[in-house]
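Only one chain comes next, encoded as structure tokens, the form predicted on its own.
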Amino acid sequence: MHRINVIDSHTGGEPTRVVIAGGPDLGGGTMDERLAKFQREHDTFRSTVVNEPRGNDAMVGALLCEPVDSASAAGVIFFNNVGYLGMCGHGTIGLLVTLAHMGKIGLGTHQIETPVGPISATLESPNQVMVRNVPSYRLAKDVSVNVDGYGEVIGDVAWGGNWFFLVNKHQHDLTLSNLDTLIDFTWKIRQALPRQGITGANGAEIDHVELFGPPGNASSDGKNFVLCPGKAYDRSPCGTGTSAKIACLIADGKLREGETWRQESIIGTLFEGKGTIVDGRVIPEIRGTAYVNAEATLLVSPNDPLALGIRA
């Protein structure tokens, strides 16, 4: 019986499961090198932790790693129901609240090593975190894609730690009652992008699609709907998606450096974001809250035919 110790939290409604013990030995390389080894040799562990019957499609896993730099608070590799994430904003917020819950860190700023580079995050209170994300930017503006059943859709291609296709103009209400239509629309956009040769930098796959609409309440500046790589929608406003949005807003002159953008999620939760320009790229700062909601030991029985999770 293999045991995996985890701590669960949610950030604005989006779950994070931090693996604190029982994970694979990935050696002492960089987070990017360890991610490659994880993907190559231990992908069944990913499925075991986040897929059904122990997890669900919305869950993001975070494998806690010893950092390369002793000055860093932790290293982390994020993963989901179908693969791996270079960076995860809501997951980083959940990770810091989890590390504080474990007594590993206190209030203040901490460096976290990720596969796309080190980021800094500030634990401002036991439940509130500000993440200073990786440099973000818009690669292409007003890109046209022909989407099956919907026709031409115009969007921007931007990097916020993951690659996004951001759509501002569409005919869909961003409400939970319209969820099936939103998933169908964004999934068909996702499928159309590679068919029409639309990618991120160096041919990278665009694996997130983000829709925007008017705010649902007076405390936000806009509302979004984000479809994640495994066809699950983000319950939170999406940290990397908000970073990509801020980069586009600043590029268009619609948001000034240092000005706060309040991003509302499909379920009504909020992130606050702002950005500064350094060497031509936007450095986003995303603020949100997370709450620990479980400590658990996952049991992996060799006799269980679904021990390694239900895989597509």
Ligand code: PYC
The other form holds:
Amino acid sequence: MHRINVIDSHTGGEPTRVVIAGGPDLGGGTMDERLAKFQREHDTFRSTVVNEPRGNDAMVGALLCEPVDSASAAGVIFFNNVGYLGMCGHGTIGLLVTLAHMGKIGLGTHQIETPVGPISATLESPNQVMVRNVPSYRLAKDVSVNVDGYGEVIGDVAWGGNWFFLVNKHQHDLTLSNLDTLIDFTWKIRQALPRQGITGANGAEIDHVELFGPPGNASSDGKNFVLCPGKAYDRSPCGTGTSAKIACLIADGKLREGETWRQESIIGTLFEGKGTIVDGRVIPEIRGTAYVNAEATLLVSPNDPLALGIRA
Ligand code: PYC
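Compare with the form predicted on its own: the form predicted together with pyrrole-2-carboxylate (PYC):
Following is the full complex, with the preceding chain placed first.
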């Protein structure tokens, strides 16, 4: 019987499961090298932790790693129901709150190593974190894509730690009662992008689609709906998606450097963000809250036919 120790939290409704013991040995390379080894040799560990029957499609896993630089608080590799994430904003907020819950960090700023580079994050109170994300930017504006059943859709391609296609103009209400349509629309956009040769930099796949609409409550500047790579939608406003949005707003002159943007999620939870331009890229700062909601030991029994999770 293999045992995996995890701590679960949610950030604005989006779950993060931090693996604190029982994970694979990925050696001592960079986070990028360790991610490649994880992918190549231990992909069943990913599905064991986040897929049904132990997890669910919305769950993001975070494998806690020894950092390369001893000045860093931790290294982390994020993963989901279908693969791996370069960076995850809600997951980083959940990770810091979890490290504080474990007594490993106190209030203040901590460096975290991710496969797409080091980021820093500040634990501002036991449940509130501000993430200083990777340099973010818009790669292309007003890109036209022909979407099955919906026709022409115009969007921007931007990087916020993951690749996003951001759509402002569409016909759909961003409400939970409209989920089936929102998932269908964004999934068809996602499928149309590679067919029409629309990618991130260096041919990278655009694996997140983000729709925007008017605010649902007075304390936000706008609402979003984010479709994640495995067809689950982000319950939080999406840290990397909010970073990509801020990069686009600044590029359009609609948000000034240092000005706050309050991004509401499809379920009504909120992240606050702002951006500073450094070397032509936007450094986003994203603030949100997370709560630890479980400490558990996952049991991987050799007799269980679904021990490694349900895989597509
Ligand atoms: O918060 O960056 C984020 C994120 C990406 C996928 C799910 N959440």
